[in-house]
Amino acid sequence: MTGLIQILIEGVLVGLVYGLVAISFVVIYRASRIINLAQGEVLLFGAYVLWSVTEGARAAGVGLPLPVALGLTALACIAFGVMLERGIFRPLIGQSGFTIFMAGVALLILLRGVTQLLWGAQSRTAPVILPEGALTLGPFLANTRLLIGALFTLALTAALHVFFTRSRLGLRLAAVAEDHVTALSLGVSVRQAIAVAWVLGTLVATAAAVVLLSGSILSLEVAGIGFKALPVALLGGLESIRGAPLAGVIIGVLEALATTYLDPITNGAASGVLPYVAMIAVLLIRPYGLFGWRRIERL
């Protein structure tokens, strides 16, 4: 039994990490509508960012203090993020979402090839931001980095919240995630808030690649943990801040169970299949996901 509820504390505070790249998903879902499909890319990008202010400006023999060094990740990655909307996304809207598809897919493949020349292929060890070692709670072990990510997760979920439903910025934002031309008959800049909208995906992402990458192997690779939290954000729903955090606990306790217990008699396979399935299964009852907000068309 110890072993188990183990298990399930590890797969409840990954999940939890999960959910912050989720709501990166979501928070530009909302505003715009679209799923950018290279929100890993986005995410590897601000890993490099912060892995250059720091290792590689000390390598360079300018040693920048921390809260200096993230200050300037941060702007940078509000600039990539008004870049992304302004360059890319801002021309295609009102176009078909099939041309928005491909636009994402073209855009995954175009920052994994300027990440690539930027700085190369090769592996790196990103900075240690967050403390490393394990927190023993009684008989079990939490592991200190995903635990402040877990906690650090839960605390902007609540932030989102208040942000969305109470201030003024927050509820111009979900005027336009419910209707564009709604949005705009009431005096709201579209454009506007597309772009916040952006940049908070943006900085979201960033803030996630320092929770999991902290004193980790940096690489290409990394940008595949997108796809792993694009299932958290269809399963929680696109418009939900607070589903996301939900479903990745769910996502990251099957993934856990499915480690311990079928990767053994599936040579690793099903852990990575497991949440796939999830949620597909439940998109097939809500097609909304859990939290989604459920549209009615009439025709």
The other form holds:
Amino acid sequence: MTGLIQILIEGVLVGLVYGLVAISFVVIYRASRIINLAQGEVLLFGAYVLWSVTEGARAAGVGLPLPVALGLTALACIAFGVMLERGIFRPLIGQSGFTIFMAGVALLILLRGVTQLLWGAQSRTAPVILPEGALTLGPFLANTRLLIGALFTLALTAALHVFFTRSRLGLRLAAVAEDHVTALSLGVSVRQAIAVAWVLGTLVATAAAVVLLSGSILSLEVAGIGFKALPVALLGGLESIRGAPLAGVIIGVLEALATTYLDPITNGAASGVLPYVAMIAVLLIRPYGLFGWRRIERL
Amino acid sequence: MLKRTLLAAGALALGLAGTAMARTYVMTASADYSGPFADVMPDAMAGLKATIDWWNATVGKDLGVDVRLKIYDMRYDGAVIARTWPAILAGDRPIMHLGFGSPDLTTLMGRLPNDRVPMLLGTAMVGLVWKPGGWHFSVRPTYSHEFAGLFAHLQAGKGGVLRIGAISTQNQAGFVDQVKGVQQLARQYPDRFAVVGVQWAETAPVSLTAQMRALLAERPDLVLIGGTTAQVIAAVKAMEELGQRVPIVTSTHNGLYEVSKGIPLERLEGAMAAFSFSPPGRPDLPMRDVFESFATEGRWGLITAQACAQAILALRVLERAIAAKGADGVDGQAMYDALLGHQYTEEELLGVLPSLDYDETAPFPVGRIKATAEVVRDGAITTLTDGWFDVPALERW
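Next block, the form predicted together with the partner chain, ref. the form predicted alone:
Okay, now the whole complex, with that chain kicking things off.
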């Protein structure tokens, strides 16, 4: 029993990291009705900016205090989010979902190229931002980095939920997510909403990069986490801030259970497949996800 | 004035004639300046260049042959290789291609026998392509052979059965193949080796604690991680969380130098990397002297030693091809025949490789295969032993 609970703890912690990345998808979709396929690349960009102002700056002989480095990273990410909105998605306001979807594909390719151009393809040491090691809770262990990430995810979820449901700006963003043209006719600034969405999405993705990569290796491959988190966002419902971490927990726990109990008899295949089998099963019953709005679009 | 002009013209003509007398052959090489191996590529290519420059200035000069190295950035991408290769064949007419990694292997191995250009890799082979009659070869055996050599050495020191745990990924066939080869080792030598558990994970895992806990429950003597650097780092952290330390065995691409970029060597104490060319830190290594005398760029290290090993074997093969066909008669077929028709001693390979023998049954050295290893001791990377380990014979898996 102790073993099972330990597995569940690890599944929940890893799942909440997936959930954190998924929130960055949801924030953008919720406010702008755009599924940003390049969210993994946005995360990667944030991670490289963070590397530049920490390890990169230190290598250049300009060591910055961590709070300053984090502040600079946040500012750079805000600028990056605004740039994406101004340069790519603002001109597409009012266009079809398919056009915006294809712009996302183009952005994915563009960002990979730009990241490689700016920082090269070399793997780098990600800065240690979060404490390493594990916290002992009776007979159980919890990875400190993941535990902090999980608590951050839960706090962020609560804060964003309040923002989207209680604040005037958040409600405007929801109106934009309903329909660009209708929102415009109601006097809601679609431009402002989408700009806010991109800034939020970029910041959340960079926060996810901190949790994911603290003290590890940063390489272009990290962008793959985007495609791991997209199904989590779909499962939770693309409009649901609170659905993303819950779906992350479901995927994380299923993955952990499959790793322990099914991988030994399936040669490692189960943990990679089972969570997504469960996701497809849920989507067959609730195509809009567990907590998404009852609206289905076919691209 | 006229006399001076005539003298200068004469000197120039003699120089040109001298150059024209040397027969030039092209060897092409795959590089990866913009993919996953971008950070080590300058040193790798420096190793190829230095070795070829040395050969041209010494052996080639006496033979009247000059080797021209043409490097192509294939980006470790099969699609790039597939579209570049026809132009290489038509434009460069290489006598041998110096390949790099699985993309070269999987993209080119099927067509090389028809193209009549042998390919020699510096990266280790995989059992997946262990088929007879190919024109693709490596200076190294399979990853599994290299691990088997180290395991045999460790088992001999320990006695009894060496209990091997493994963490790998299903995302890349080559990494699955490493594990299968080690499982074959355990099947063939059950009184010496046992694979007590295999855990599968992502190439860049969020955490490996669950996998490591399950693996450590099987009480392995060591944990084999031949996949990625991120996996090794995650495994070290997972063991620290669990309060246990079991030596990790890696390969070269995710080896000690790469891992130490992400985690201090003090936390890797006892970790090992197995491979089958000389460790760069081996004392009195003639190949290192060559590199340091002729290199105009790059630093001596693991990837440099691997590239030098690849280049020196290619050049020794060329010498045998010239001996058989003459300085003007070498082509891809002559290189293929020379590679398979001779044994190459450690001495003529300048100590960077053990003595090698090839035949058409396998794309890697056959006979008495050797391996070696590095280990982290007292917070520094050092050679595990001075010499080579004998690799136990493995049947195909």
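Computed from a predicted structure; not experimentally measured. Positions refer to the first chain, counted from 1. By rigid core we mean the largest C-alpha set that fits within 1.5 Å across both forms.
Rigid core superposed: Leu262 CA moves 2 Å or more between these two forms: Result for Leu262: yes, a 2 Å-plus shift.
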